[in-house]
Every structure is written in C-alpha cells, then in structure tokens.
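In structure tokens, the next block holds one chain alone, the form predicted on its own.
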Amino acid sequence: MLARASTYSGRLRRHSLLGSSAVLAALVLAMIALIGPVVWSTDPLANNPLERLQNPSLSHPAGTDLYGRDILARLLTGARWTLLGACLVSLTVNLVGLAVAMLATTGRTVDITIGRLLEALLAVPGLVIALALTSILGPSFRNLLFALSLSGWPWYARLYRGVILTELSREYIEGARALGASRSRLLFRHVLPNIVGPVLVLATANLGFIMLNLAALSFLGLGIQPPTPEWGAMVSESRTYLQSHPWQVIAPGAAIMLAVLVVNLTGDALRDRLDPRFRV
C-alpha cells in the first residue's frame, strides 16, 4: 500500500512538474512575441546584399536569407503574427461555436435544423474550406483569419452542443427547472459557468491545430505577403535552399514545432488541472 501510495505521488509530481514547465514555456513564448523585436532591434526587412546567405553567427544567430535580412529579427517579428493569427481564430470559433451550441439547445426545432446545417458543413474539410476562401477573396493576413474562422467554428459548435447537453442532463439542472428556472436562466446562469473549464481547455488544446493551419495556407502564400515575415511564409521563401543552406528553414520549421509542442503541453496541462478525470 505504501509502495503504490509513493507511486502515485512521484507521478503526481513529475505530472505537475511537467504541467509548470508547459505553462512556463508559454508565458516566455508570449513574452519573445511581445518584447523580442524590441531587445533584438535588427530591422527584420532590411536587406543587405552583401551579407546574403549568411551562416549562424554572432552578428546574425540564424543566419541571413536570400536578401542578407536577418533571419532571428524575422522570426521574432514573425512570431508576432503567427501567434497572435492563431489566437484570434481560436478565440472566433470558440465564441461562434459556444453561442451556436447553446442557440441548438433551446429547443428540437432550432436543434435539428442546426444539426443539418453543421453535418453539411462538416462534409468538407475545413482546411478544404479555407483554401478555397482565401483562393476566392486573394491572399491577406485577414483574408486568411476570416476563412479559417469561417471553416473551423462548426466543428466546436458540434462538441460544445454534446457538451451543454451533458450538464443539462444533471440533477442540480433538473431541481432547478421543478423549481421554475426557463430555458434561458438555465444556460446561462447554470450551465455556462460549470462549462468554462472545458471551454478554456479546448480552445488551448487545439491552438496548436490552429496554429499549423495558419502556417500551412501562409506556405502556400495566402496569408501574409512579403516581406512582412510570418513562420509558415518563411519557410516557403526558403525552401528551395534546403540542401545549401538548411538553416534558413530550420529556423522557422523549429519555430512553429516548438510553439505548437509548448502550446499542446500547455492545453494538456490546464485540461489536467480542470479536468478531475484525467488527474493523474
């Protein structure tokens, strides 16, 4: 008994150990976006010829790209982008698909017809969906946003609508509406504060999805157009210099890996610390 108890308390710690550490990464991933082209005041679009295709060094610790710019000052300036693109889309289609969950619950007609409505919209992918947008409307930054935006909030819709109906189904919702609670006290004034926890878990767990989308669409050149540096852009600027000159895509490459990996151990650990279920 004592052997198990001691078990679980190592894993508890290294569990929580882990958790702080992802949760730290991500304040000082925040912090390098907010502060890192201000501490590293290099101009991220100045070109210089004479220092093109430069190797890592003191004066340029990335390197420079094909225009002698010099790679870090982009990737922090980058970072600005695509961390902040990634999280005003997470943050539309949480908000669109939590008012449209909750908006299904509120009776079988408004249900069934918005269930119709998102199975359509789920036939097709949404990374189909916001190509073929951002395609339509021409390649910028907020082009992008919106499609992705558009493309993504059906599918939170979907799982907060089986989430919603789940606290719904509990005892303490049941006393409340004997004792006369309507349709929409309920939601709001019950269901939603209890639901936060999940909500906020969600939408961290999948910033990094997000994220990787964002990067994806921005390669193929439908997000942000130079020279402005966003990592998914600088990596398809730099691809054709994979071979004599690695680095150049190395450095973005890593960028967004690491942002997405800090992100997914962030959201795995906020789902741990409001999630009972998953406690170790």
The other form holds:
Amino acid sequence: MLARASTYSGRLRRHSLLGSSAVLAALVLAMIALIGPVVWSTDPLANNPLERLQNPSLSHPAGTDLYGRDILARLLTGARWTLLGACLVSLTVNLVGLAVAMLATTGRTVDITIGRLLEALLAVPGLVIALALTSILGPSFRNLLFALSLSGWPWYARLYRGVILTELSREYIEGARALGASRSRLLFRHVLPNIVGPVLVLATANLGFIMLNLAALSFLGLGIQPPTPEWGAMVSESRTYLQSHPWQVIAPGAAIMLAVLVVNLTGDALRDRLDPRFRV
Amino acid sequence: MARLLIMRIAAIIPMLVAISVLAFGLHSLAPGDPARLLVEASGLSPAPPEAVAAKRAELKLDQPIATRYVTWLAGAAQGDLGRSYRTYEPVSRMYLERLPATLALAAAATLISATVAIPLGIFAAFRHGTSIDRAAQFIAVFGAAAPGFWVALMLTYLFGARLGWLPVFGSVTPRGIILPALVVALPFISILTRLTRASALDVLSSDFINVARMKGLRESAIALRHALPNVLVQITPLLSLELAGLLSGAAVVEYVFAWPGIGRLAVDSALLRDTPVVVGFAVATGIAFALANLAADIIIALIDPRQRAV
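To test you: the structure above is the form predicted on its own. What is the structure of the form predicted in complex with its partner chain?
Below is the entire complex, every chain and molecule, led by the chain shown above.
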C-alpha cells in the first residue's frame, strides 16, 4: 500500500514537472515570436541567388531557401504570423462563443433557438466553411483570419453553453437567486468569475487546433501571400525541393509541430491545475 | 425501433435546412455575375448579352433573394447543385464521380485508426500508469500536434523517394492507399486513443467489472466481453462526429497525395475560385455529417439495449 502511494505521488510529481516545462516552453515560444526577429536581425525577405538551398551552417543556422533567403530569419518572422494569427482567431471565437452561450442561457425560447442554430451550423466542418470563405473572399491573411473566426465560434458557443448551465445548477447560484439576484447579475457577477478556469483551459487546448487549420489553409495558398514568411506557406513553397533538399520542408513543418505540441501540453497542464473536472 | 428511426430521421431535417441556407449564403457572397461566368464556362466567350440575360432569367437572378433561395433549394433537393464555372459540368456529378475514391480513403483510415486506437486505449487503461499507458498518451499527444500536410510530405519522402516501397501520388490501388490513409488516420488515432482510454478507465471502475473479477474471469475475458461493449457505446457517438471531420481533414491530404477524391476537387476549385464546386463540398460534408449522426444513433440502438426504449 505504501509503495502504491509513493508511486502515485511520483506520478503526480512527474505530471507537474511536464506541466511546468510545457508552460516554460510556451513562454519561450512567445518570446521567440516577440523578440526573435530583433535578436536574429537578418532580413527574412533578402534574396541571395549565390546562396540558394544551403543546408544549415554557421552563417545560416537553419540554411537558406530557394531564393537564398535565411530560413532562421523566415522561421522567426513566420512565428509572429502563425502564432499571432492563431491567437487573434482564438480570442475572437472564444469571446463570441462565450457571449452567445451567455445569451442562450437567459431564457428557454432563446436557448432552444440558439441550440438548434448551433447544431445546424456545426453540421458543416469549420475547415470546409473556412475553405469556401477564403476562396470566395479572395486569398489574404486578413480574409483567412476572418474565415477561421466566422467558422469557428459555434463550436465554442455549444461548449460554453454546457459549462454555464453546469455552473448555474450549483447551490451557490440557488442561494444568490433566493436573495433576489437578477439573471444578469447571476451571469456576470457569479457565473462568469467561476468559469474563467474552464474557459482558459478550453481556449488553450484548442489553440493548437486553430494553429493547424491556419497552417493548412496557408499551405494550400489561401492565406498569406509570398514573399511574407508563414510556416504553412513555407512548407508549400519548398515542397518542390522535397526530394533534393528535404531540410527545406522539414524545418518549417517541425516548427509548426513543436509549437502545437507546446501549446497542447500547456493546455493539458492548465487543465490539471485549474480544472480537475475536465481531466481526461 | 421503427419509431426511433423515424424520430432520428426527422431530427436531421432542420440540419439539412441550415446547410442549405449556409450554402446559398456562400453562393450569394461570391463576387462576379454568376450568369456571365456560367455562359462563359459553357464555351461562349465573350458571353453574348442575350445568352447572359437568358441565363439570368433561368437562375431567377433578378428576383428577390427569397425566391432565389426557393429556386436553388428546389434544384438542390433534386440533386442539382449548379454547374462549374470552369468546366460547365454539373457539380453533383463531379462529386459523385469522385466520391468512391474518398470513401475508400475514409474507410481505410477508419479501419486503421480503430484497429490501432481501440486496443491501445483499452490496454492503456488496463495497465494504467505503466509505460504502455505512457506510450499511448505519447502517441495521442504527437498525433494531435502533427500537421497532416507535412506528415504527408515526410512520408512521401521516406517511403516513396528514399525506400521506394510504396506508390506516392494518386495511385488508387490497395498499395497506393496506405500512405494517404495513414495520414488521414493519424489525428483520429490520437483522439480515439484518448477517448477509449478515458472511457475504459471509467468502465473499469464500475461494479460489474468488480463482479467479473470476483468471479475469477481472466483479464482478457473482462476486456473483451465486459469492458469493450461498454466502451464502444461511449465512444460511438463521439466517433461519428469525428467522421464528418475526416472528410474535411482528408481534403488537404488528398491534395498532397493527388488523390482523385472530393477533397482534392474542393481544394483545386477553391484555389481557382470556382464557387459552385466549393459550395458543393460544404453541402457534401454537411450531408455526410447528418448521415453519420443517423448511423451512430442506429448503431448505438443496436449494441445498447438501454437506448432502444427512448
């Protein structure tokens, strides 16, 4: 029994160690996007025909691409577009989703209407709507962010509706209601502060998903236009050279995977810390 | 059972209505004059004004938007989703022609993810906290983080170019389907492993499992006869929702592997701004989602006697 207990605490410690390193890595990632291009100040757009398609070296730690541009500089600048873009989309879909969910919980008719609407909107996958929207509006980074936001919020609204309803069924809400608190007071003063944890967890856990969709649509050429570096677009640009210069494709793809991995692990760590109810 | 079936079928009608509104809305958002684009696609370029006017009348473009929607819906209900701006081919025929390739890919991907993820998830739950459990979680974490288009490129490089084991591009053969199906399956292996593990952990802590243990049943019998059916009941509804996502996820993978399915058609059309075809993809995935939902309800009713009473 004692041995069991000790392995359990060991597991817990290992868990929190992984969690802390994930959070640390996420901070490093944010720092890279913020000050990376300042520290490594090589111009990501400067062509250099004499130094095309080089493997990593001292002067170009991540090599050069087909126009002789420094890949490290492009990765660092690309981090800003990918991460900032995904964060913007995440902020929009979470806020809209939360607002709609709160609206839905204010009355029975409005709840049924919104519920039906969400169910229907969720029938077509977000990526498909985003694909159609970017195609119709024309490929640009702004339109891509708009398309991802517009197609993404129903999923969050449905999720948050459930979170709010669970919270509304708690005893302290019953108490506040008995004291004569109005519906809006219940929602804003009591429910909202108490669901910050789960909302933060869900938002972080799904940021990685947004990053992947953003990169995929950019890869298809429906996002940012060349020569501006973005990770998905970088993979697309270099795929012609996959056979002869695989490193060109490996570097930006690995950057996407690492970033998503860090974000997902941070989401898991936050969930373990803030919200044991959602532990899977 | 019949009543349940009727109720479930009735439940997808509002879903189909919403899909039609969405599709029509996307259509209306698109810039350019549909009548002119269609006449030009039919081979008359530059488009004669009288042909454009006739097309305009046929599509009821000068009517109020509600009339246009009803006209569009009446056509869509009969399988008429308009014609391509590029080839003037009927959109529904283009999708039906390419559907088998995508269905084959989806079936192979489902097979791969189920055979890998369900045993892995259940095994991980039985050996909770051991290295097998950690390996399962590791796979789940990596599968969720890997961008499909990039994994696809890496696999074509490794297996196609380096080792030369498997065909890489657009080969609709049993050998050619392995790589694309593997990439499509990857995120589902991740989700399914997580779900199965969580669900199995939940089931393993219930009383009937304790009873089975006390009867002295072997672990394998507990896993197969007692845990597995209950886990399947829990994961089937979630799995069906993921299946429609499989179609959209497959679009990017089909594009990379030049797989002649509906996803690649949608991506190609999106890049060339062929709106009727792109919108057709939204309709196709929406219907697939509604049908997957229905199928899940029926499967659950079949494997779980408790649900039949509802």
